[in-house]
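Presented as structure tokens, the chain that follows is alone, the form predicted on its own.
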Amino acid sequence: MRHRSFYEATARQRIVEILDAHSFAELVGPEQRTVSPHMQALQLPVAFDDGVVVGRGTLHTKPVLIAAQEGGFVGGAVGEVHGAKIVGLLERARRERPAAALLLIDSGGVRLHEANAGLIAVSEIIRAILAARSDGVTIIAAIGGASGCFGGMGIAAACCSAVVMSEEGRLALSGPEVIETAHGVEEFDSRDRALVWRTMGGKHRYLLEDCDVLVDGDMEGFRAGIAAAMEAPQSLTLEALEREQAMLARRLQIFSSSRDGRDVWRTLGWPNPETVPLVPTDVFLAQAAALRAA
């Protein structure tokens, strides 16, 4: 049985363990040495895959295209070449119509070293996601790495058909350190890991319906969760967008006075909110389902 931690694995290890054995074929591999010209110009270390692995394979025999960001290289940040590889994969998905395109996100956002080139790259990723979805392609984001899913990639994840997270995953527009730098430690203490996870972590995002599938943090959990998301009906319609907007409006109304994740959980009716981090995933999901049904 496979129990490797998704959180601790590299991008290539995640791909190998998520997809069917021996099914992965890489596109634009490191042997092509497609590196960032901006990093070279700044005399900074480069990676021959520019921090993202893209290719094709199968999941439960169904064809998929997949991109996995390497959080160990510049925090998985998106630069010009990095973004172009993801955009190219999504454009290929529009042509080939796989069962799904999978984005294993592990990124702090835009690569500041590349400034506008990185910002443009993220905007192109978002546009490519929406274009592929409008063509009927299912795009699934999987979040559970050490770098989280922040900045522009946080927006990109929200644009996907479905989001799969582990409790260890974090999803937000601004990362903890960014909030602290901009507004001070009194507003958000980035060193308070419990605060970070109850504000941005997988369980919290699941309760707020930003996460569609919550899984255990091992590879088998992510593999099963992604497969389940592939089977769920997805649509990019005006009606679906209006339902999403109504949900966000309700959230703003209901939680406007909440100052902490525990306040949100208490408002939702969760018994003993302080115990949420201690609840095993299967028990948590059962209790969350009961709350939604009430």
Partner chain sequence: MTASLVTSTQGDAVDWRSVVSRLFPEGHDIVQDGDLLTGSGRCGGETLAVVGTIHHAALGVEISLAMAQYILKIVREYPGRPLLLLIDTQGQRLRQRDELLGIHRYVALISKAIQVARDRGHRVIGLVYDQGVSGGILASAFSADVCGALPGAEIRVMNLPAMARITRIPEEQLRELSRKSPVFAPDPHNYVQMGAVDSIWEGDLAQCLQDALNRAQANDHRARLALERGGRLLAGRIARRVADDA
The other form holds:
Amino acid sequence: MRHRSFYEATARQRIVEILDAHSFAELVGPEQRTVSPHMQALQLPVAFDDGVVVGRGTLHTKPVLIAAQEGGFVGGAVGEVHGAKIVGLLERARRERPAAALLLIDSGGVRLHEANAGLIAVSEIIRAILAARSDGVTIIAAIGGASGCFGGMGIAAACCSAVVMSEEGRLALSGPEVIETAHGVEEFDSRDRALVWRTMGGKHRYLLEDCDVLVDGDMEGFRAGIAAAMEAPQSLTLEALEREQAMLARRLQIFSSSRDGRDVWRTLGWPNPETVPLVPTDVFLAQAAALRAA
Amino acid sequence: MNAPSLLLRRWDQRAQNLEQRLVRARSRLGNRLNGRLVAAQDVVELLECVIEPGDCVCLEGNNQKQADFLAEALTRVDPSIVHDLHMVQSVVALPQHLDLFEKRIASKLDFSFSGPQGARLAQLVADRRIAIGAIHTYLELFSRYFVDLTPRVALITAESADPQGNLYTGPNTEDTPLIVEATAFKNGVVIAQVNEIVSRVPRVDIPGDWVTHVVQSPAPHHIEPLFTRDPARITDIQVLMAMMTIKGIYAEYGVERLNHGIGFDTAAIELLIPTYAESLGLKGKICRHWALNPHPALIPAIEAGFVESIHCFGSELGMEAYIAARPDIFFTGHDGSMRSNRAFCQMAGHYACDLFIGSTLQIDLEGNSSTATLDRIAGFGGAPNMGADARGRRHGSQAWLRAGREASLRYGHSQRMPRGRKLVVQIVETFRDHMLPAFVERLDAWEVADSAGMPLPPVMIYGDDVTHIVTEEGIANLMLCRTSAEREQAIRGVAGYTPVGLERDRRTVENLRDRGVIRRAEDLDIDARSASRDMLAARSIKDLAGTFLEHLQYRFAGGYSCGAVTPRVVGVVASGNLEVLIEAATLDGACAFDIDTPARGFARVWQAVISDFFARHRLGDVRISINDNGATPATVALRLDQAVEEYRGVSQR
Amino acid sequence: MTASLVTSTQGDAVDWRSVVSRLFPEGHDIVQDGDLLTGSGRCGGETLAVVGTIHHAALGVEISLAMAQYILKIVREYPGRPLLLLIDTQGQRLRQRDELLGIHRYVALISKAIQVARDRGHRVIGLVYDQGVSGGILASAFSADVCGALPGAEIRVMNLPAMARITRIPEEQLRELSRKSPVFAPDPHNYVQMGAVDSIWEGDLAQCLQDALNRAQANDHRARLALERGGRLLAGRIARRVADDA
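Can I get the form predicted in complex with its partner chain as well, since the one above is the form predicted on its own?
Next comes the full complex, this chain leading.
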């Protein structure tokens, strides 16, 4: 069987291939036509699921709840209905206590067509993630779609128990175009794909420990990576946050003069930082492990 | 007064002749004539009765709507009864227009534009099956309808008619009033094909007593979507040229009233108005009044408040609802829909606009431009009327007077009598597709004239009418050139890496640049690197159409229920894609479709795709709902088939 | 925190001192360090910990870390002490360096710190006293139990011209929409209607703060408020359907 690309798949295809075969049952499916009233008011095309598929199933026979954003529909951006479906899924997780709630994120963040309602929806997702984690639910963010994980969804991902990414995944707060619009192409050339990748791509995030599991970009890689992340639950405690705070403070000290991913990687001890983008994932992970140990 | 001569000559022979024709029709068709109404199957007989050999016949058809049913009927008349017709029509667009000559029903042709039939027309001329009187501009031909080419018979088309013959031509009124005016008031025969007969027309565009007969055509008349240019195909280079045009010409002269040609170069300008022009603070100062078809690309500028009025040559499929909702901008009737008028709009473009800008295929060193290519006779259409100085104009405006001052300095000696000047701009990238240079030493038009036996080369815009040439290399202001040698260097100076451009005299060109005759992007303070499609107010048809979705519904009876119960959805509402939701529904065996699409005006395409789909699968008791985001028919068909496969797969599980 | 914080440049911001003195007539010891405010104030006989931003601060990695650090310190050293987030932010800092360093992580740490505080019995109040924009407000005032806003505050995803550019909806149309629809205008009253702002604080700010403390609850009830107030009709209903659907 050929390797199916996570990057190119639709939200529905991702769910089907990540979960155990035939285990997925959708909640509030497209036949309920929960379309965005705000998009309708603007006479823009709507989607019957408002760009996010939610439901339950099993992964390696363990019960999970899952949400998958459709990056092809308005860049996976979060509107009122879209956000409410994810919030509802996380509330359900607090009650059902699945082995994990999986968020397959593929989103530019707030859906600007819904402006205020989109901003609030993202805020409610962040709050719902944190509340579920306080209740002990493990929440895994998986990032590897064409729309990446940006804006408020970048904050949401960082609030999850673990982040699984592929090399093609991008995780950031502000998208490259937003930064370029604000401060010009000299600040950040959004069309320089290599630069974008060195700043927010999967390997860089992994080396900075913003990504817990780095996987190959195929479905099997994500399936295995998510299962692995589920085995290492992280609880949201004062002590854990104090450790994270210390880590982030250290990061500022060590890399505060870094201007490029290559500077960061060099400081981390990579002898030839230019080669980081080129090495295959398994070789990269082995080298990274060796460096961490050293 | 010489009374006896009245006795020698009858002065109402045309009226008498008209009466004879109508009598012939009445006696042959008898009670098949219902007042003015004729049934579709009787039209060929009617034509044989009312048309006489050698008649001057106008078959309505321009580059948009077509009297296609009457055209087809005319090809079926008996050539022994009807022959040697002299066709006078603005556009030769349909194959039937030329079939008339192959069947020897017609022999002579006066026209303006031939578009897609250009190659076959050239062949028929070469074979001496067609004698071309002349190739005209629109206004020229329309004018001759009232002088020496008055139609004896006009075969026209309208949206609807009432039993009294009153016609509703709706948004696509176009040439109809002018043709009917010329024909009806010179005792000619006017036969109208209509899409439907109604008891009361929404508004009277043509009064019934100007119309001789009305026939309901079996299918609605064809309308060609012409002006929809997908912004997705606009390039960064076109954005750069549009920026220079806006800053270096529109803002510079204060161009408030204008006409745009069709093409991606001018669509780019339209899409930069609400972004780039707005950022330059030009709202209210430029682009306020237009003689223009309702280009979808102008929607963002209208919405942004730049545009105050638009008069249209014709309409554009899919724009009807948008126009009807904006009567302050467009010319609309009391029924709410637009009334276009090609002749009046051509006149408006010629006399009341301060600027014309259009693309071309070739420009020579005198600034003459031509779209003629070998082996085709394409004609002129309306561009020459737009792209020519209006010598009869007398009213002043800021842009016209300033251009007039610049033009008066031509060749170094200023005229004492002040005069205005229309801005005529040619905008073209120095190389076209396949690396064909847009600048040439000698236009192909010369050879075209030789091979087709034309009296002069078919030039679209003459060099002495052109005031500016815009390319990616900059703007050449031809009015400021003092000698013809300077003019040649000004053209070479914006001709880029074409052979013509490489032959420039660098010192002269730099000197022209110092004098502002040639202005580069940097001279206009435009950073060429900043030119990006990102600046367009819309980057795809979907963006343009996004402000008005169309809802379509279809229902097909007689399908077979397949008993599935689980709804399935396939596809994604991404750009150029769609989602299909398929679910069981109690519909008496019917299959119902609900479609939301941003690509307006494609109802017929949808109907065809959906009909074929139903014929393939004959699903019954099924509702199929579609959210489209600008998918092509191939994608639609694929997704529909995938949806059925998934749906049936579920039912078998 | 050290002095490496972003220095402020904005001149037309609301004066935080007057806001603070109206909030804490019983006194406070809030100090400014760059764009960061920290300290405590007394209200209704209770001591609140205060952390905030001023001068439309752009939340970069440093100030975000400092805010999170302060909240964690309060949780560690003053169990149960209510927290007030005083917010004036233009949003996250839009710089390549911040992204390189993983700013999403730093900003998220504020939210997480607030959640841990909430879990350990701290009531958390947010007050948008000037601007609240995108990532800056998501991580701060919108993460609180109760969020208030001063009448002149502005809360938004981004400004209308930028929004027009990205959505390709003409600015005129957006402006028109924002007159008719609470979805598009930055007016805090729209956020009240949509449930994200509990109330507009006017008059006696100390009393408003007192009321907010009384209404603080751990569960996110914004979708319910939105339904009651008619500002977002679907958020709560659809979340409920997903949560309860059999």
